[in-house]
Amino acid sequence: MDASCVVRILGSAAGGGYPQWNCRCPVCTLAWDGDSRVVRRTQSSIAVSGRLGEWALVNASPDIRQQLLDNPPLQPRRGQRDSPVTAVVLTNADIDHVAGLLGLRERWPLRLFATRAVLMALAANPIFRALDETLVERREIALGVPFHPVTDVEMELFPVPGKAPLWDEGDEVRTDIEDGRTVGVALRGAGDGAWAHYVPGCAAVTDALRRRLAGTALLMFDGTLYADDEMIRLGLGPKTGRRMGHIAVGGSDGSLAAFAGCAIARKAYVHINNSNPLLVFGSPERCEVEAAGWLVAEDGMEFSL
């Protein structure tokens, strides 16, 4: 039977994207000096299609112009106006899941779908404003409750553990809220389908998580530091992973550990970080998530459900 739902991994990388523009980290070194264990990728989105195939954006990445470039399915087929592009679905206000909506702007009819708290940070920044009221219908979606962005997908909104975005922060700054500023996504066909699930952002795998992706066709998942001290270790900065709203993959804490037995079909590492390791094909890091099932997702990927 043909696939009811198709998911494309339009970009793998965390913000700033790989190789990042001002970074020599070890990792992004590899990427300048053209070595041929990494590959370039763009900053995280995922492209959602059923079989009538409308598209919805699963965030709007900064990159949005080039990935659209780089994904013919979801370029303009007829007139002088067009795109399979009806929808976009934020997970958070992160400024690499919606700077890409102002590459959007260009008087196209589009659905974006959010939580109340996405809504009212969008809302809060004036340079917003630049998508046309008129075109770009806003619908709040309530955690737990199904909707379709396009006609032939099914999606659920649900919280995850997460933070205010970097420009929305305020004096005391808390990674454990679950109140709809961070979420993750379900998605399947409409209808029957098989259940995947999108969590590009998450500061902790809770008990209460672990279960609501047991059992998933496909998990792809927040994979955005290998250790938690990743930043602080390569002088890249002066955060933890934590602090920033990522659970590190490794570490007896870490992602990998939490997954570890949870039935799980497919699973693959998104929103991957310049100074991560899995990025380099064969590194110790790369060879123990795949040893675990793994993959460690690249742009221009894609599922079937």
Second form
2 protein chains.
Amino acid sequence: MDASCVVRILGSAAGGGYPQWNCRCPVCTLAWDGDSRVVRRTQSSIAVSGRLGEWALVNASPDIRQQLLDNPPLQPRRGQRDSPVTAVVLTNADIDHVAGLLGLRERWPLRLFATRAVLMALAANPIFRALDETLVERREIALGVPFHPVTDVEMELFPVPGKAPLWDEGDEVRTDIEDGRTVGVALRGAGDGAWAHYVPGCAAVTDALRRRLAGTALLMFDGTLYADDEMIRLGLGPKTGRRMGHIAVGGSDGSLAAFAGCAIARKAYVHINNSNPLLVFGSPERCEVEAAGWLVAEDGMEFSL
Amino acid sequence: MDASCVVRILGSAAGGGYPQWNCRCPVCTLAWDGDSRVVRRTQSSIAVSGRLGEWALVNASPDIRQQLLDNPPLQPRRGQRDSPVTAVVLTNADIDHVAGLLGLRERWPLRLFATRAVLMALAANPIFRALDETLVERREIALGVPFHPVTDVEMELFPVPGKAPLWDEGDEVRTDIEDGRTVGVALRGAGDGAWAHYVPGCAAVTDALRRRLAGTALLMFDGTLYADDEMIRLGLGPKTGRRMGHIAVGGSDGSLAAFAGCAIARKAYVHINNSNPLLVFGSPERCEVEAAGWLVAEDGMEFSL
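Can you now output the form predicted in complex with a further copy of the same chain? The one shown was the form predicted alone.
The next block holds the full complex; its first chain is the one shown before.
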């Protein structure tokens, strides 16, 4: 049987990409030096398609132009103006997930699906008027209500613990908000396909979230940092992963431990920060997660459901 | 004698780049098909450096991450966080010139130089708070007043006819504004170097502008469209070049005619739209401008002054 739904990883890195423009941490240095144990990665986005050839992007990364050039199925096919990309779904209003909207201007009709909180964050920035509202329809999606971004793909947004976007934080430092500012996406081929789940940002794995994700056919989950204090320890910044809205992979309260014992057919870490040793083939951390059945996503990987 | 100043073309295409994500016009189709008469181009930006190794970007294009990865002199050299890029100068607030600022986040001190009109356009968008004001200093530059974006490079902004950014147009359709919303940049090695001029957007060549640019050692000038009605004729959009704030290259009122007879040592078209036949080696239009002494800029070209 043909797959009813295809998921392609456009960008598997966190904000900044890998390597990051201004970073010479040990892991970035490998990329700058062309070490064969690492591959470069663009910023966080996937593309989803059913059988009909239209694609929905989940998140629009700053690297979107390069990502579309690197993925021929997403390129125009006929006529003067054309694109198989007809929808964008957003999981939050972080820069690595929305800046690429500015690359989707140029008079092409799109539908933009997001929660009220995310649409309001965009609307507060007049620069996004570049996506002419007469061509790019904003559709507010309620948590838990199914929708079809393209005809033959069904999705549902669900809340995950997170925080406001960095640029919109103000004095707020809460990272346990579940009000739709950060969501996960359940997706499947329309009708009867198996469900996959995409969660590129998540501050904690609650019992409710674990119950929701147990049994999924494919989990793509936040792999930003391996260790919660990774940025501090490397001298890259003052914040823990948790403070940035990202649960660590390792440790007794990390995602690796949280999902141990869950029946998940395939699982892949996405949204991987440039500092994360998971990016290095053969590192102890990489061996540990692979031994637990996790893939470390790369740009261009494709999954069939 | 060593050059006192180096100019590197990071991106030679107009907004959307070449090819453009949703375009199959005749010129884009050559790129999608891998035709050897064309080369791909990223969006509009140059980098300028003196002898000391620091770089100032003029404009920050949406393709900035790819541009920094493609240009080793602009990559980090030492320590944990580092970049030779310490300044950004903006010529207007168009998306192809400012969206890349969002790629320069990640806790790196920069100085951002622009006119009051351009800084106000940025300030109206909270998303640019991602460039923390305690690290990224905004410096308002008055027209005609020299400044040093990096120690050993001198610049001056001058008005050129233009318009408000597309996303900030409202009902305004004037393209003859010279209030600092669109500027050109004069630049040289500090002290005594020859002057170069960078004008990636310009709606008309006035007598005053021609007098200013005549005699420059290097002119990089707006080559968006070859013909004023190019977009309309190809069915790509309803606007003339003039309406978009860009003088055409060809025709009796185009830039080629306007600068004929000016003593300009080197001259190169930049900010070239995906529809422009100048992008095709051997096209009649390309032969015409080359016969008149113009280069058609490519990404990675470098000029010494």
